[in-house]
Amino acid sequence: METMDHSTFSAVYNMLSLGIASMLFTSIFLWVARDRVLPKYRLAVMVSATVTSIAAYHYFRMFDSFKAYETMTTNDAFLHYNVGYRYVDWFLTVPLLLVELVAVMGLAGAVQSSLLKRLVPAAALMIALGYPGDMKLGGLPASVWGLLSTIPFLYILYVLFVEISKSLKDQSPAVRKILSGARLLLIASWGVYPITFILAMNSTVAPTAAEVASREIGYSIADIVAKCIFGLMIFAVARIKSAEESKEFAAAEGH
């Protein structure tokens, strides 16, 4: 039976280590720097820090779980490696990513509440419906679970690129540029997940070592982009908006 060679094991092991470091130190930075924005934007920064903190914990768990591949055959190791850690992480963090995006825009309470009431349940539903298909659970073909998961994903796209675009018009050019980029970055990084899902959709056996490595490296890169880089962009927007709205803040921060 196939075993994972040292170079493949090291590549995944090092990528998971990079995930831990990225999530952990982004969390520390955001928690420490949360007071460097006006109070109305601190929620967005704190949600960003919460996202990376949750992810840091789950990357520690995945890092520890992945050690099974060092001594076991790929088939046995796959049974010991808990892929569910990623889905628990996504179930918690994906809705929060949308919360931080909406929170940093400083919208009127009613508009913000309306967006969150639609985005958060859709994001949670998207992850919940994807899990049984990825894990080949629930009695339905993976393609059916994938199709069901795509429905809330398309709805999120609609809200992000139609509904939120209306609100972006009220932002300053500098903020609008960063938020537009952050929105595209989020969707681009999310695009890795359905591609990986489709590639593994027809598999009826445990994945090969190469498939596991590609999956874990791809997911880890997408996570770092969607959580760490996106979170830092949200922090940058909060800083710009704080300086735009308060001359005292701008002077104190050297803007």
Second form
Protein chains: 2
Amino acid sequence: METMDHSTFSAVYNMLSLGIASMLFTSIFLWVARDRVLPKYRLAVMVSATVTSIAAYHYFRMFDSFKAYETMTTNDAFLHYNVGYRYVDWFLTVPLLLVELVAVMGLAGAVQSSLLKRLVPAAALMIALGYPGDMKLGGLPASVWGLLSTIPFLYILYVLFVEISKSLKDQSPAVRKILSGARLLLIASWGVYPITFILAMNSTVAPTAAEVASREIGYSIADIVAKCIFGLMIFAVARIKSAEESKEFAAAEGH
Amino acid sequence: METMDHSTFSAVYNMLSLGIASMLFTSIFLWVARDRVLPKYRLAVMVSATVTSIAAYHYFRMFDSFKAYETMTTNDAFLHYNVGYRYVDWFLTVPLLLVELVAVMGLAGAVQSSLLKRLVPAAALMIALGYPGDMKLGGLPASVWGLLSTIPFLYILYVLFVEISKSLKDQSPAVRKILSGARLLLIASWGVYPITFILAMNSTVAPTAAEVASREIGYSIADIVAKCIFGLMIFAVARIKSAEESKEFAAAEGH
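Based on the form predicted alone presented above, generate the structure block for the form predicted in complex with a further copy of the same chain.
First the chain shown before, then all remaining chains and molecules of the complex.
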């Protein structure tokens, strides 16, 4: 029976610990830093902090759960390591990442509400449809779940790159640049997911130690980019917009 | 002896973990977000945060307690898994959910006080009378406890849909829409409880693994809807009313 060798185990374990540290302290920073933007942008910063907080909780759970690979064979550990934490995390955080992006744009109430009413359910559906495919549940082949999950993904892409691009034109050049970058970063980080999904799609046996390790490390890097770096970019946008809109704020904050 | 199979156990375990994450981070968000409404609506938001905080504590306890189903037979685990956490949680949170709803309406002191004096004891009584029925305690058949518990429930329905409807007419259309939706969501989420109670009423043996799982998953979804989604709707109402009542607030918050 194959077991995970010590250096592979350590690489994943340290990556999950990096996940905890990144998520937890980005959260604390953002919760406190919300006061360094104008009131109208604080909810956006608070949603960013909520996302990294939710992820911090799940990285603590995954870190503990992953110990199974230290003491068990790869096959047994596969049954004990709980992949559900990642899906529960994404189910909550992926819709909220889109809320951050929309909230920081400071759009008119009706426009914001219309965007959120479409993006949030689509994001939740995209994650919910991926889970049975990855878990080999629900009686359908994984490829069918993968395709079903692609439909809300394409819809999100359409809303982000067609509808939101219209609103981006009203932002200042500095804001537009960061927001376009953040949007691209978010979508690029999601790209790790279908690659992993397709690679694992046709396997009927437990993945090898190397497959488990590359998957966990890939997901962790993608999560840190999509939640911490993305959340800090949202904070940067909120700071620039605050300084643009209030001379007093700009002076007080040394802009 | 029956044991709970791994995928059923995981489904409940992940649902309880989703409960922890939803309750804990809705709490932190609402505690911090209380500053984003006018002072007169902050108590309503703080009560919402208190409800999800109490629930977060109980979900941590239930998550740990549920591990009994991983290692024991279903019969033994039934004796070890503490259903009391749910009842203690409801005993504290169900009355407070009605306080949230009444507090955010911003009614005149005498009207608010009269509503709370009737709703809070009725809600506590409703939960307290359900417990001996579910636990087969108190020497009476479960159906009798179920019927007794229905009396305060019907009284709450009367107060919510007859008395509170009068006050809803004085709210703006936007507020009335969310409050009516929140009230319906709350009552609908309570509907899971009598269904589960009646299904379990006549059984004299420990429930099967499938019964335990559907019950725990059903209660968890109902709790997340009634506490997190409901609490965030109360926050939304508080935001809208704050913007309606103060032009300065509306301008500062970008409404």
